[in-house]
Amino acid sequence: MKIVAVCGMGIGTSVLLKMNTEKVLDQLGVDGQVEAADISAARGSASDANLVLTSAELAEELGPVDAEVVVIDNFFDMEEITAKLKAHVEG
């Protein structure tokens, strides 16, 4: 599974989203490559990816991607992540 986190620049709250992220495909025992990226690159990066996460502002900014756009509305929120990445990696 391929998941992009996006954030306005790529460098700060997508890094943050991105570590979270990993930290909730490894409780969840699932495999998966997560890539951080800025909101122009992750056009580019959705391209082979399963599922974008990214805020509400962002999503719409992002358009229409071939994967999944998730929206995370607070990336700290252990919780919050591993409810929304669960419903999509337990389908």
Second form
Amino acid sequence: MKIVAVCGMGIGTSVLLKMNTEKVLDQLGVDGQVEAADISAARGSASDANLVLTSAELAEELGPVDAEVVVIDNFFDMEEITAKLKAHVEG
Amino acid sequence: MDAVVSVLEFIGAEILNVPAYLIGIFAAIGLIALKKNSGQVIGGAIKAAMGYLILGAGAAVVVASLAPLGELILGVTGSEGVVPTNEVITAIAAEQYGANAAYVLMLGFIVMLLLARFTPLKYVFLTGHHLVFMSVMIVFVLSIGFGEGSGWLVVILGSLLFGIVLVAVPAFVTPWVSRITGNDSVTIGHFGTAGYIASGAVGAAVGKKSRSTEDIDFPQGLRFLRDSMVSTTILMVLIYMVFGVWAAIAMPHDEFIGIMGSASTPSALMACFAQGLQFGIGVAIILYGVRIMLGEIVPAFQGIAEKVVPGAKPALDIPIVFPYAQNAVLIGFIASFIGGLVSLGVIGAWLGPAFGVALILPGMVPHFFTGGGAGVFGNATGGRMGAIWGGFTNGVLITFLPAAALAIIDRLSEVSGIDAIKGSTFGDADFGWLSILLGGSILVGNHLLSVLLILLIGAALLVGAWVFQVKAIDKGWLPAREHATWRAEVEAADKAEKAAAAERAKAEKA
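Can I get the form predicted in complex with the partner chain as well, since the one above is the form predicted on its own?
Now the full complex is given, and it begins with the chain already shown.
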């Protein structure tokens, strides 16, 4: 599956979110590709992605995109990321 | 024997001196250390190297769009105009200083890991783009200062200093971050820190009895500025149009249309508009390159750090504090931008004509991210007043610090005969004070003395952070304790009042 991690610039927090997401995917045993993006780039990348991960405020700014948007409240809470990804990977 | 030497020479000159290949090799080493499979190692190394090369492509676009602007500003104001944007100056400087910067990035990270392992300063700086910017800034200033043939001195001195800065800066900001987040699980690793601490301190001074920004119903209409491509481009088009119209009025007609390469004034003005867009395009390309490169390097760095210093506190990018006070982000940004404009006015009206200080035009990215961050820090220690005046202070700092840094770099470049880069410079506060200290040390004129002074700066930062860690952070010191207590009381009173009102409404109904 393809996942897009989004932050304002696409180079800071989104890279950290991408890293944590990759770790979670590893633990879940899911073969996935995660990419970091800013809002503009994410709108394009979302077209062939399964999920978009971002914060609540940026999710609003991002608006509707082709992939499902999942809001992550704390980019460093591995349990939150795991729980939210699990729901989508299995469901 | 000769063959061996020439092979080594070839490797030295054609591979280990090419920053993109170095970055690729470092990424590969990191990925191998993390026991990734061969496909991931090869893919990661290639992407890291390509990302670095993309920086250069973006730099070319940005430089082309900045050149006419520089001529227009010089033509109408008589001063040099500079747009501080970290991405831009890094991409431009990396072409010349990239190889040494790559060594400093790698070795400095190792110095940081050692410090985190063996001193109480247990921080791992993970904000990838700031790692890259800072390594380039240090190498840039030292190389211009020490002149040709100073490669190894620059790398060794630069790596030591870089490693120290990477644990010291997060240490100084940690209590302020704890005041915002209410816990001590993460801290900020971002080189706008001087602005954040200043904002926190100003907030504590002016906002003793000021309520939180988050109680205001603040219009969220400015939020589109968080989309960096939009905000960078809008601001640059505006700056270009202001100076375009000014030049159309104040400059000789032929000269103006000559600079813009157009046949008439209207088409020259449209060329200004188009050049503003070009700047946005260049920054977008650079950011794309940074993103591709960091996507490979940061995980490798983090993986290694986890093994060497387990349990160290991650020092992260500034937007992680934004969710704690979203109104304060916008208030801080606006206040910072106004602070930048006021400072620009001071430079334009007085410092520029009197001392030849360059006009520091407000860069959107620094004002948004560091101004927004300063707003959050100011709000945490001094509520609304804190967010406003803290943001403003940040805006003043990120105008005067780059101006002073540029003046020093210009002097260095006069002395050493190496051309400094025109048109852009580093935006955030810590790049400013550190390059002033470094450049100032080199300007004493004696290289041995300069090296000693720079080592002394490093030692002072390390000892200062160490003492602060042991005496303040480990003892649980938090800034603005009174304000926090007062705010907690006010918020509790609000809550009680709301509850009472709800009770009354219920009673009336019954």
